[in-house]
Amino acid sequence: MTLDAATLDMLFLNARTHAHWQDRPVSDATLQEAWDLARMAPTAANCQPLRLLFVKSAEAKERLKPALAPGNVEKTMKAPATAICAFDLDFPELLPRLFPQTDAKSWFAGKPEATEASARQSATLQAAYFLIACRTQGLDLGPMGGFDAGKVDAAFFPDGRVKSFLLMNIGYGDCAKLHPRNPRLEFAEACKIL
């Protein structure tokens, strides 16, 4: 089975990174529907380390604001929601339930560097899955770096167990303010088959 042209347009070909937003809220139910899709995609040993904190209220946005690079302040403050994408360093504690086939928890015991590397890798995959899942719900996104992760973690994850790595503005984009799409690398420039 392959996807139809309209779906490919929605997910990839016409999908864009947005910085300008319609004044239209994103419902909690829509965010949950996107999560329910994204959580089904694979991670290493089904570890599922991604944690999403949705910043929607004015108070939460003010807590986030000091961590933003100057060029990201306005678009984030105007976005209906911003997902703080983070990874949970305690993900091995859930492995007996999430990956019961073997003692995967023991793979990480006493190995903080391996734990963080695995958490970051699988959470990054999950963030990409979540972005695509949001698009299936008719949402537009603006994923970005350009923030002080230490400040975000101090404001939202003070126990040190969860570490932020990406912000993702979520809403209904103002397509009239999009610039032309930038070029993409061709297959031969980025890929090899051996």
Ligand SMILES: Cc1cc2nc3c(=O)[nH]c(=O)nc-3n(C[C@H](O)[C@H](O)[C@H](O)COP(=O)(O)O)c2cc1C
Given for the second form:
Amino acid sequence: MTLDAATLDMLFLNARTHAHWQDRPVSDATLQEAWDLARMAPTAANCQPLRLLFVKSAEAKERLKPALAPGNVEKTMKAPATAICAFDLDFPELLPRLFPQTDAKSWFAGKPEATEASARQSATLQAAYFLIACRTQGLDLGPMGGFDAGKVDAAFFPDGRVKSFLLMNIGYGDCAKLHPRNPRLEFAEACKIL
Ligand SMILES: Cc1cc2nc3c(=O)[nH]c(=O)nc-3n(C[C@H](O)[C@H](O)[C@H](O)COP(=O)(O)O)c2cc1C
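Write the structure block of the form predicted together with the named molecule for the protein whose form predicted alone appears above.
Let's see the whole complex now, leading with the same chain.
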């Protein structure tokens, strides 16, 4: 079984990164639908270290603003929602529940570097899964690396156990304001089969 052409267009071929938004809110229920899909995708030892903080209120947006690169301020302030994508360094505590078939928690005991590397790796994958899951719900997104993670963490995650690594604006994009799509690498440029 494969997906039909309209679905492939929606998820990949016509889907774009957006910076301009329709005046249309994003419901909490739609964000939850996207999470319920994205959470099923794989992570290392099923550790699921991604934590999402959805910034929707004007007050929370103002708290986020000083951490944004100048070029990301307007699109973020105008987006109906901005997801702060972060990883939880305490994810091993949940492994007895999430991966009960073995003592996976012990793999990370006394290993802060391995813990952070694993958290960042799986959470980054989860952020990508979430982006695609949002597209299945008709949402548009604008991922952003241009922000000061230290400032975001101080403002939103002061306990030091949760670390931000990506922001994603979420809404319904204004397609009239898109620039032409930039090229993508061909299979032969990026891939090899041995
Ligand atoms: C990890 C990551 C970081 C990005 N950071 C920024 C950013 O800080 N500001 C911005 O305007 N766009 C940012 N982008 C958007 C990319 O430039 C955009 O997704 C890419 O050019 C593809 O555009 P398209 O989906 O419209 O083809 C980022 C995208 C990703 C995936």
